[in-house]
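Next up: a single chain in structure tokens, the form predicted on its own.
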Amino acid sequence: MPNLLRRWSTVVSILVLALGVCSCGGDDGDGGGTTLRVGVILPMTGAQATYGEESWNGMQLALEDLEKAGLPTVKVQVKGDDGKMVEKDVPISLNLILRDEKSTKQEAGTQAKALIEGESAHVLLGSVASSHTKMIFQDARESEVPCISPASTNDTLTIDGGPYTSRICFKDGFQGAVLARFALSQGWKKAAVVVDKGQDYSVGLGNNFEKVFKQAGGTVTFHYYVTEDSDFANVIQQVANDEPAVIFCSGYYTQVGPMIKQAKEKWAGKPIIGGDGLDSPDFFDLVGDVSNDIYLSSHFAADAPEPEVQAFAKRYKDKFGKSPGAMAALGYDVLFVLMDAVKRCDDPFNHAKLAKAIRETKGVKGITGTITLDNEERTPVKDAVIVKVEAGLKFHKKIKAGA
């Protein structure tokens, strides 16, 4: 296991060398009240874990240019050389406090009792499935503590958690409607729908693409497996059965991988197509050698034309030894978008305050797009691109938001 994921907590100080520092957002614990607690929930193990440790990845790197940059101050009365109280600026410091949610819902539901009620977070970032983020907006919601998603995509997430949550990637309505598209543009006109019945996130996205292809003039069957299935026999031979002109696997890498492995007669030289619960560095590995051609949709390719992505993705390759993937850049940007709030909001302890400024979020540039969170949704309009699995993951085409 890598050093990063041994540490469940990391602690960026500022060291403040005044005396008697009282902070106006209130003290928080640690006799300084500068000290910002963001808790981070994070698949770390489990079968979803390359999603945590690239999104842990993506927050060091956002780090280190956060401090680089100077983070954001709050004032502070502070004893002067008469002894009289003044008031001055004091940046704040940040303890990132990492919990492991064990690619488990339950737990990404548990780690968020716990940082709220043990850790007094002021604010929680994660987690990345959508079934696993909507437990902790729950909790968000129930507490009043603002939680950002750096990657859950379900429609209604943000909907359902109420005005304390918010994300910064698309959601399913935009990308369903993407690999829609894509899939009629390339003559595929007949598509068999492979969905996760036990997954929010892959039954939203399966039921956002059958209602753009349809309209279209599509024809979609669906079927289903769960998340616990490790023998997909029947699901691949109901697939086959139908003989579709493309198959959309709309689930996580850890099972649609397998899946693709074990159907390599059964559905040789069909077309597969997926959401970005399959951008992972462990997908190409699953899937094995097989003749499909297989594209997804997703936030962020490393190898795409722009300067900024080309830059990100070889810093991130020479720290950690590897090719960033979606979950890596938005771990880099929520945490942009986070302080980019704080920088704007009077007093960033305050939950209810820092939820305001969160939603007031306007055209923060990250390295998956331009970030603006003032909607009803909370929901930033951002482009997608399509990559094709080959050797890797390979940029193929951006598609604009909106289109």
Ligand code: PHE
Second form
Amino acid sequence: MPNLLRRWSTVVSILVLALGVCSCGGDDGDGGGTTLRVGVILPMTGAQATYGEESWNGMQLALEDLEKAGLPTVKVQVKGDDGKMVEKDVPISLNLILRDEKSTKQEAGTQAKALIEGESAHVLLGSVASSHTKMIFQDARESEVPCISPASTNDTLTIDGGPYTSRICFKDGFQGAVLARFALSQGWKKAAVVVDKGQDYSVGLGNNFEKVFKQAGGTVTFHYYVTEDSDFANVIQQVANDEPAVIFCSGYYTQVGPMIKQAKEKWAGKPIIGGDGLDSPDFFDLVGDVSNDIYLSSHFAADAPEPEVQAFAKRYKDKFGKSPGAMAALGYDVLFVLMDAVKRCDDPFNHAKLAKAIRETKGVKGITGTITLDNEERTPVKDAVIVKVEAGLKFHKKIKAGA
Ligand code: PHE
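I would like to compare: after the form predicted on its own, may I see the structure of the form predicted together with phenylalanine (PHE)?
Next comes the full complex, and the chain you just saw is listed first.
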């Protein structure tokens, strides 16, 4: 259990609430006024539903731990027996309001507005795909409501999103370099990069890979598809014609899985690499029975040797019946980062104050690494892992932050 939990004071809330809580910035009509409304926007249905399911499961585990340790407290005025007002520390309660963005960017924007305007959310968490988070960050920026993405890695997101926006994952400048160096370390000098033109994530990651790969003497050709495609015959043929040493698929598992399956003959024997967008429990099944060596970079691998990773993976499996992917661990960590900020904030119900506390995040120990956000891009510098795809996702090696 992360250390910060132990520092949180446990307060017997029932006793204090029985005395009558009278005022607090978070008054929400429930009489307590200590409820933090956390809008959570995730793809719970549609093509990317495994991302949503895993993130939400991770958040449930975090909630269990946070509640067990005692939620952070806020100061409220309560009426004592003698009728006089006294100040008490009251634990806040967390109301996680989950909204499904249905795996589309439009819906992500719609849900962000609904949470900000309709639910008066104090803070937003979400989403996963970078182009969806971009829509949410736009609303966060305009409404000045803090928003943390658990998993969106596109480089410009937090720069465009402004000071109310942040994320707890590394960005694609790092991830692209990790993949380029990994490919070169395997002796693969000629890469075919296969990009989903409709996804900021895929385009950005492809470009970041190219930059480092070329600088180090590699050559690159680019090939494109769009998110709506399901028949990849053309792009598969173009890649095969190039005779690359490695194929880098920079998109999401929803397209790349079927693509690799369809390329069984044409890409036979070629190593394939990808980014965190392939990290889904469904990827292995979508790919099917192919002979390629497939590696991907990610934030977490359930079978990595660290004891905290092992403990988390076991607990997740016991509760949800499957091994956790990266999104599960990131979902867990994002709630921890938020509650660390809440704890340091004198009024977490105030958007500006909570956003500031989030920006000042330093050294929060999560399942995916240590998270510090007090930098210009409110983006942590973290390690990556390389995962091998064989009967599921298997830990291959760790790549140090900044390496
Ligand atoms: N990094 C991806 C994006 O920005 C999202 C993702 C993260 C997917 C982690 C899977 C696991 O779009």
